[in-house]
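Coming up is one lone chain in structure tokens, specifically the form predicted on its own.
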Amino acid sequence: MSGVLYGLGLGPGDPNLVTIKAAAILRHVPVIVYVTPMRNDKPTVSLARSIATPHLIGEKKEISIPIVMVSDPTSGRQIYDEVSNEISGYLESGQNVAVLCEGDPLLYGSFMYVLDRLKDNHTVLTVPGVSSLSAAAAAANLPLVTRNQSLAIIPATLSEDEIKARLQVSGSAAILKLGPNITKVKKVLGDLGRLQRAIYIERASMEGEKVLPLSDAPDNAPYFSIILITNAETD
């Protein structure tokens, strides 16, 4: 019988975040899966393994996904097949693997690479998590949306036009993968008039977690911070 992949939703970076159905699998599947940025051709930390750690029990086979963060995608879909076709030989010989994903496994999420290769030929349960969307605004006590509004997702990765056009369609606004961009982002804001508004999240629910005017925000945000725009109506 072949082995069940999951795709574990870990929440933003708190482990207590972890919900009920995830940690119930983290501690009895026997192989665990996770990307591990790689930086100057060196692994670093993997949060989706740190978020796991109080939770796995016993032994478990664990395999890396060394990914370089870039925009060209060719390294990344050798990686995903490379690591793919493992993880289906740990399926067919009737194991159950877990892809750990901080977040929300579909919600910019690495799991949806190893499902798109996988889907058609394996049983396979997605567990959502808390998205980092969802713990930012926590963090800042600040309501996205009310009644008939609508939010915007805009990764910081866009052209200045691409942000500029999104955000003067929409209400509210989320944008994630800052890093660098956060520069940008401040240029297209303040020619909106809608830097003002703009609440500045870096590592929700996690150590070191600040919440800031935009306007005070460092210049080059770590790749866990989020901005967001919110015209939440509350009254």
Second form
Number of protein chains: 2
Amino acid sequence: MSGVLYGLGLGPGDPNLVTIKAAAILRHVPVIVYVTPMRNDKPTVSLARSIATPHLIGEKKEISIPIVMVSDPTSGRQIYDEVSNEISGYLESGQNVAVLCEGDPLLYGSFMYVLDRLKDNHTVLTVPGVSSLSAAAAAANLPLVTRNQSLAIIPATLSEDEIKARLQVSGSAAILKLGPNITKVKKVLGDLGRLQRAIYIERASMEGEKVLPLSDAPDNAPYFSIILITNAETD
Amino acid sequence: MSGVLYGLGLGPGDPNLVTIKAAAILRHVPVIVYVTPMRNDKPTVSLARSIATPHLIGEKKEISIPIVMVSDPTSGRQIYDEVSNEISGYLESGQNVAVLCEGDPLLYGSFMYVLDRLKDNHTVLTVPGVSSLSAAAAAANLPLVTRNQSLAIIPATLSEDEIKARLQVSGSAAILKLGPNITKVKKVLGDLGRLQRAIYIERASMEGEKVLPLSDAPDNAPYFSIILITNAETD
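Taking the form predicted on its own as the starting point, write out the structure of the form predicted in complex with another copy of the chain.
Starting with the chain above, the whole complex follows.
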């Protein structure tokens, strides 16, 4: 009897925003896997692992995926090959394995690299989670979209022209992956005359959560930050 | 001491996809409010209320918002004025009130109509929930977006040209609010040569969940259905 691979969405950061389903799986699964971002060759805190902490019971086998956050998308390929092989071994021995994911596993999550390598030969169950986008909107009490409006989810790593094109067709937008790209995003929104409606949210649902007009946001935004530009009609 | 107004995201349908935080609020809150869709002048089942059912303890005051699902967006205005007044009375008497929302409260949710009317005079706490979009992706084990990709969330109620414009700037898209509009969406995707990558998901996370190629989808899709067109790079 083969084990099940879980892609476990753990939500935006607050351990109470974990779903009942994910918490139950965390309690019982014998093997957990999570990404640990590397900085200057040293592991930093894994957000997914820290969200899971209060929900874990007993001894688990833990597999850390050390990921260097760089722009070259292929650099993680070998690491994911190796980790997927290791996971495959546990599944074949009949043990269930949970890949811990901050936010939702399939929205910019690294779970998809494991999923893609293992889905053809194993049973995979993805458990959706609350996204950082929903948490940011909640922190600001800001309706994202109503009725016939569309929403564009845009990584700030795109070029000025690409960001502009996406903003121009959509009344509401969420811009992620800010970091130093926030300066570029401010310029684009200024060019489009949409700077004033833009709200900056940092660490939504976590300690140190901030909600600011974009004009007051720092010039090098942390990874866990997001810009919302909305235009919801609520009358 | 005034009560707190909660906008309570209850997730896509499976009661186990409710967050720990929302479940705790459901247990203790004395007043719950939810939309009940009307059909032929008769109330139908409120999905939000039914997701909440296993989490409710003891007697609650229940306020149903009877909403006729029509295209005229202003028809609900008077109802929301009345309900907001009623909610305001409970809050002023010091009782907490939870507006139950399927999915996420601020992503096409009707909570925003209450929020807009009450936020200036009351404490509002929005609890984000798992969206139907994330549940649909999970049901299909389909990565929505990776790396530098953008995602367009598009209501099928828009015109052919509006849908096309949004699809053309975005590699990945989710199309909601299908119903009879699914025929129009199929035509647009056919015109753009993107029909073959489109996946249709019905009742994600609920009994009767279906995942089909769009070409096999019914011509009058139910309200709880979604189309995903993705192009994630996972190598």
